[in-house]
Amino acid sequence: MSRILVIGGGVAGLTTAIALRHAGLSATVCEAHPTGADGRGAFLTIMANGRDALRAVDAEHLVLERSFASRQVRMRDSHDRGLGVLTIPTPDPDHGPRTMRRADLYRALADEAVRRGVEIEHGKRLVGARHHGGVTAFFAEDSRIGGDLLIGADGVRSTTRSLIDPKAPQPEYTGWHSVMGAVRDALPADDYDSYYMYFGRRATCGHITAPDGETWWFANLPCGEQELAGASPTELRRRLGDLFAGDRIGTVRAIRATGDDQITAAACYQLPTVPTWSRAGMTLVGDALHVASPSTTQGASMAIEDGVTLAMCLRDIPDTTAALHAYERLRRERVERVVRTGFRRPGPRLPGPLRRLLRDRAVARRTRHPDTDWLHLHHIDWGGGVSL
């Protein structure tokens, strides 16, 4: 292929472009925003399976150099009483989850993509596409770019998804926003490698403290889909204070101490299935294709898996249509199962997978978390090849 267009310069798009170059294919990333991600307090965790996928394309170092280990989830109730400790399944102690700032991951992926020969064009908002053997992408500023294949990595509100199938389902609002922030020296850091997750009487929140003393926190705020539009950091802190009033939760101290420039909020969505993955020289990766609740902690890792798997299919199967069919065959069951795992409404109740693991901790210790091994220990064999 002479040129593959990747629409979207987030985790999914940049990883896909890096994987395409690793497979010996071309890639141009078209990003709608004029610049990359900002430095506000959003963070994410790359799970063992996400690291495995990055390792397949010699890009795992991008995470390791900017992150720290996060091996356990210490769950506590509204009175700061322990509910149990969940050890996240890993292939071995050196390949477990890593936590990092979202903006740091974006920058690292963008720099690596450029180093490998990827073109990145900002200010390119996709509005249409035409298939003519190849594909031409049309952008809002009245420009166009031609290529052999268009890959939609344009997120929850994907334009590409609608171009592939105008009747495609839209993501469902979960009923809550995720509010995130970062603050230094607000909490003691007895366990640098542990998340603390609190199940309050009205909502959930949690935090992890990095080795340098910075605490990164999140809180799930039940509200209407547009209720927080334009909300200031002061208003977000007030809403969270009211939500956790009367609870004895360590995360709340971090929330109160966080400066305005390190608080961000985003609506949370779920998209269980997309009937049509590919059509007329176009396909999808990442949140454009499947949107899981943040409770799965798999959004970034699934996007990385998508990009690497798609690149393998395009590398090994000369016919593009056949390659896209192989990509769907390899990915559909897995990603839809991930979304189902996290499908829930907000509130203080433990998610189903955590309830089962804690209820049967003795069995889980003997069998290495059988409920979630399929999720975290997934392996991509880059050298193994893909067949029809």
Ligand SMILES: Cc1cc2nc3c(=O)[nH]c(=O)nc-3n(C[C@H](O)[C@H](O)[C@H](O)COP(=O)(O)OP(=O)(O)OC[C@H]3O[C@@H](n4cnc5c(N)ncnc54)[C@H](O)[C@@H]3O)c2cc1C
The other form holds:
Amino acid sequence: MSRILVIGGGVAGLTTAIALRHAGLSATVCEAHPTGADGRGAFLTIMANGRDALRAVDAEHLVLERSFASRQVRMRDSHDRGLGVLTIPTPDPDHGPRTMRRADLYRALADEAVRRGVEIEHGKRLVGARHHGGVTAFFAEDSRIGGDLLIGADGVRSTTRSLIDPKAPQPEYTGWHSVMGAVRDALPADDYDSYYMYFGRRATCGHITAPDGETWWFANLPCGEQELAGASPTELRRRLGDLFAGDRIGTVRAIRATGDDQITAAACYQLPTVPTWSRAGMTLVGDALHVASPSTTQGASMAIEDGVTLAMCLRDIPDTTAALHAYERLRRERVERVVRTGFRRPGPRLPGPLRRLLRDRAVARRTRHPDTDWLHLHHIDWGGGVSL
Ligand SMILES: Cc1cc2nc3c(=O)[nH]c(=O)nc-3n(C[C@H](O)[C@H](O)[C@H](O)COP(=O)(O)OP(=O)(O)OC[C@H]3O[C@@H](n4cnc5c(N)ncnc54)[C@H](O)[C@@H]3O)c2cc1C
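Return the structure block for the form predicted in complex with this ligand; the form predicted alone was the one displayed.
Full complex below, order starting with the chain above.
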């Protein structure tokens, strides 16, 4: 296959390109934004299964060098009283979740992709595609690029998804935004491998403090889909102040101390299933294909798994249509199951299953849970080969 076009330069697109190069295939990434990542104040956690997928293509170091280990979640109530501690599942202590700045991950993946020979073109917004044995991608500024396959890694509002199937379902707004921020020296940094998750009287929020003293926080704000469009940092801080008024929550101290340039808000969506994954020389990876609640902390890890699995299929199965069938066979059940595990609405009450889990401290401290091992202990055997 002489040229594979990857549309979108987020986690999914960049990892797919890296994996394609690892498989000996070519990749050109076309990203709509004129520059690389920003994502002020935003962070994410790469789970054990995401790390495993990066390891398969010799890229795990990109995360390890820029992140720190996150081992547990300390659940607390609106009076700052402990509700329990949940150990985050991991195959073993050295391969557990890692938390990092989103922008650091994008930058590291982009640099690594270029180092491995990937072309990255910025300012290229896909608007159409034509299939003619190969595929030609059309971009907003009236340019076009031809290739043998087009991989849509263009996120929640994927254009590729609609080009593959104009009737494809659209992501559903969940009714809440996640507001995120970063602030230095606002909270003690003596417990940096713990997430703090607060169940306030009206909403949930949480934080983690990095070893260098920077606290990264999030708060789940119930609101209309467009309600925060254009909201200033001052407005976001005011809304959160009202939401947590009267609660005694550590995260709120961090929110109050955060500078304007370090607050950001993201609408949260769900996309449980996409009926048609591939058609006319096009396929999908990452949020373009499945969107889980941030409560799963799996979006980036799943995107990485998608890209690595797709690259293996294209490496091992010469017929592209057959390779894309194999990709769907290997991925569909797993990604749809992940979306089902997310909390649809992160309400202020501790969810029942979590409450039951926390009741038994010994169980909550286990690094393995029969109910979730399928998710976190997933292993991609890069050398193993994919068959039809
Ligand atoms: C608040 C919040 C917290 C989260 N926390 C976590 C977490 O802790 N752990 C985790 O694993 N996941 C988390 N996620 C989910 C995770 O961020 C996403 O699943 C992941 O970033 C998806 O990557 P992606 O590359 O598919 O999409 P994106 O990161 O959205 O990238 C898509 C890219 O495509 C580009 N693009 C879009 N349209 C076009 C077009 N027409 N042409 C060209 N380019 C285009 C965009 O500019 C963008 O760069 C969180 C999500 C949210 C909202």
